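Here's a solo chain for you in structure tokens, the form predicted on its own.
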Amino acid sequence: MAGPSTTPVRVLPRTPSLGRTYVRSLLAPRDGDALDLPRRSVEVRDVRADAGRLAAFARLCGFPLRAELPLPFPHLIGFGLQVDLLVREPFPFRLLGLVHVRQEFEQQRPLGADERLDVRVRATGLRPHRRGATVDLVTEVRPAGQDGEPVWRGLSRYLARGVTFPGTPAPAPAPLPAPEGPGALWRLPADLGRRFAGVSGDVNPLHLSALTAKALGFRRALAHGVWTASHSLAALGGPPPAAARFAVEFAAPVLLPSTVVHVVAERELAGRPGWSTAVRSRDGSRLHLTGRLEAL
């Protein structure tokens, strides 16, 4: 995962209302360079989970109450500096009509559900791709007040579809090795998607109903990556080892509402424990994901 931030730093005093900034994310001209990400992150200080929204994000993903908060939660906390930056620092591509392509949630140690926190997203690995360009959002969080490494950190990488942007892409990575055999049936409502928007405060449309899914090119309505990665992980069963990285590729979308099958396979990695997950369609022809859980 990238390395730490050495960019300027503008700071919010709270975190941002989500739905006020992706009205703003409609109407707002595109002042960005297309050859260029912004060159300040976005910070928001000495902020803690809500204990409510922590309580509702576990129930819907599946994950027990415990004194840590889940390995994915942070990212939520993210989320809304993410957006915050699409929008209101100059960005060569437009918020809505990114699709979520990889996600990465890594912790040195896990974080306690009342812990203080610092937490910044910046811009980076902006890179031509065999459909258009990525870019990486990556979150840092560090105990509030407190410099040096992150003790946690996310990685989400989007793509900006047709886009034209210079230079070769890389080959397609190989991906993360997907479990075989039987597994496990999720039955997935058609509200699943305003539900994990409630919670995450992720409001694009592609999520809330098959009316606005339509308006953007889709059939139905689409599962949250993030929720999809959540679930996967919680159905592992028990907390994470207490230095990990889970890390995931979405290869095509669940729509909603929807059957998927779950898959886990535990592998050793480099001697460390291991697990690899895939979400698949129920009759196995499409694979909606992949994930790899390591000790680090």
Given for the second form:
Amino acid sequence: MAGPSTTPVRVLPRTPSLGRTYVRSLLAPRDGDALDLPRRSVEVRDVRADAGRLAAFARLCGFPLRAELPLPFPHLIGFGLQVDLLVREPFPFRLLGLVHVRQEFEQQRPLGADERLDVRVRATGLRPHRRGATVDLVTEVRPAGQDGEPVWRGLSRYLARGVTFPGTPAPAPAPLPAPEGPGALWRLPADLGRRFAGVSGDVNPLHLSALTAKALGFRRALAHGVWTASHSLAALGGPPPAAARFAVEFAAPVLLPSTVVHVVAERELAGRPGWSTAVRSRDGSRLHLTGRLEAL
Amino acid sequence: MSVPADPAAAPVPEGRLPRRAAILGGNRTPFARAGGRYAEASAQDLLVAAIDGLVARFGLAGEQLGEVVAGAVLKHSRDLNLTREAVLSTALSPRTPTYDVAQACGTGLEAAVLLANKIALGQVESGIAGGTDSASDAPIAVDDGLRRVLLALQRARTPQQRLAALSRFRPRQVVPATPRVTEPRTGLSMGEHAARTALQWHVSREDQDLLALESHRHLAEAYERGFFDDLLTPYLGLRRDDNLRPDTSLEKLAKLRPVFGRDEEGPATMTAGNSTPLTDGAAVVLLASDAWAAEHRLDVLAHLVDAQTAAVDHVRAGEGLLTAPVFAVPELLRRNGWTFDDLDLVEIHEAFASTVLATTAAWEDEEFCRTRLGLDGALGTIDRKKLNVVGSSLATGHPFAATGARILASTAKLLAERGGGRALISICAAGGQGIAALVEAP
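What would the structure be for the form predicted together with its partner chain, given that what you showed me was the form predicted on its own?
Full complex below, order starting with the chain above.
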């Protein structure tokens, strides 16, 4: 059986700079003939959260600056590797235009803000979708130098629209329950995408300005899904359970600037504490995000 | 219709509260010199970290406490509900009520006294008290002239009024106002005030340096023997107070140049070594009734017996800005029938080494005690072996509002370690104020 230890790994000396990788993605488009995923994973070793970036992320998303990393934070370290995998490995889809449809953050225990970590990203789960095909980029985080089960795991599911992939699309999984009722108003400023790009390094033009978003077919800039997900989690208040999973599904994108509504409901799952969240447009007509936090 | 007070109503017996609040433990972040390890953390982040650690140590996740009381000296105007917002980010039940208090450097201890009094009266059974401060993340306000222009602009209804408001704008108003540690009514910094008091009480440079050295030695020893293992939670990579200099010496301290009192007529003796630095950090204590502690199977370290505040006239009478505890302590002891001989531990907050030494000198001065404190003779001498035995603010640093809770938690633990005894805590504060408290092992 092919476990993580038998998968070939390309180790990067440091987390890649995203600006350059994006340019590369624009200049070298994929031919899209081969629908195979890269077999290699990419990894950075012995890294830790940059203190300034961590503080900026916490401030922007509404987390207090704790001794432990906010549950979504390792995704930011892994995101550079995701982009590197998409651009430098033989990946079947172009980076620009991929739609983030689902994100999971999962920890077996909270990671220390100054803990040294190995971060690895691999691609898996290429499957047909009614609007194209989806692929899962899985980020695994382990204490530096340790093998075994990851202590943190992230799953980012991206949709490549218009791709034809052999097979019948699996029936859509049961959507996460979206709580109803009155919620909190979030007034999102026009520069939110730029500010999150400054923290995350994700300089995807979709989030930077109305002009760059228009070039990609949107009326205005979009809020970054990882920001919306992180802010939803931060809005739950206290720290998540020590072992926890936060899963979100992205529906309609949030255009900037805008005012949206965030709803939370406490919902036990199999006797364990859990919370459901949803982000909707102010008039309630559009669902932007549903999320579920559960203790493991 | 009002009812006249009944002159025959029984007075409250002095020094007797209905019941005493128990101190069950405490937690703090390590303290960091300003602009250092915690440069990116807000006062609220620090308070969350201190409460988080306390919640973890005492198994309080999901617990609805009677109340949480805390404050900060350097406070942003947006932080009007600082403690409430902090609690909502902790694992405590969001149904735990809170309030903010402010008494300059007395904030942490005053918060504990307020909570202890509510526990004594049976109004709450449990709670957390403390304080937090970040000198790194200090608020910066717009120039007051600009603020007035903006407010007038907001009120203006006609173009003429708007123009009139704008005409009061001056380019220099764009420079923001940063908070200063100067007394509004004297224009002097706290250090300059303390230097005057040091001269008045003939406090020598050598004695100040020696007290600073002992503070560092005591704190280093306390860390070595693990005293702080259950009083502190590491934060952002810091495990100990980074102001601590275990290897400092009298020679090193003697080399430092005086920074305060250089304009006074007399020797300038106060240096960066015998004054506290600007510091970031937060500290909290867990207080409860004995019954709540027993229900939760938690040990009582000590009880908060009584407390007293005082203030001096530093503006018109020229009394030492930081000498209010000189007046609070004798009244507190008298009311409870205690003397210095009854004390096993004495904690005097080391705002400056000279503050501690001027305070003890005043209590040893027969004439001062007779004329100013109304005593028959000198209040007495503090045995240096009982003073600040695990170090104090000169070594740990002094995030203003956090200091009271730091001292209270350490004192309660010291009494529990001894298996009995009585302690006095004395803290001076800006504005010519001070607060003192008595603590006793159960």
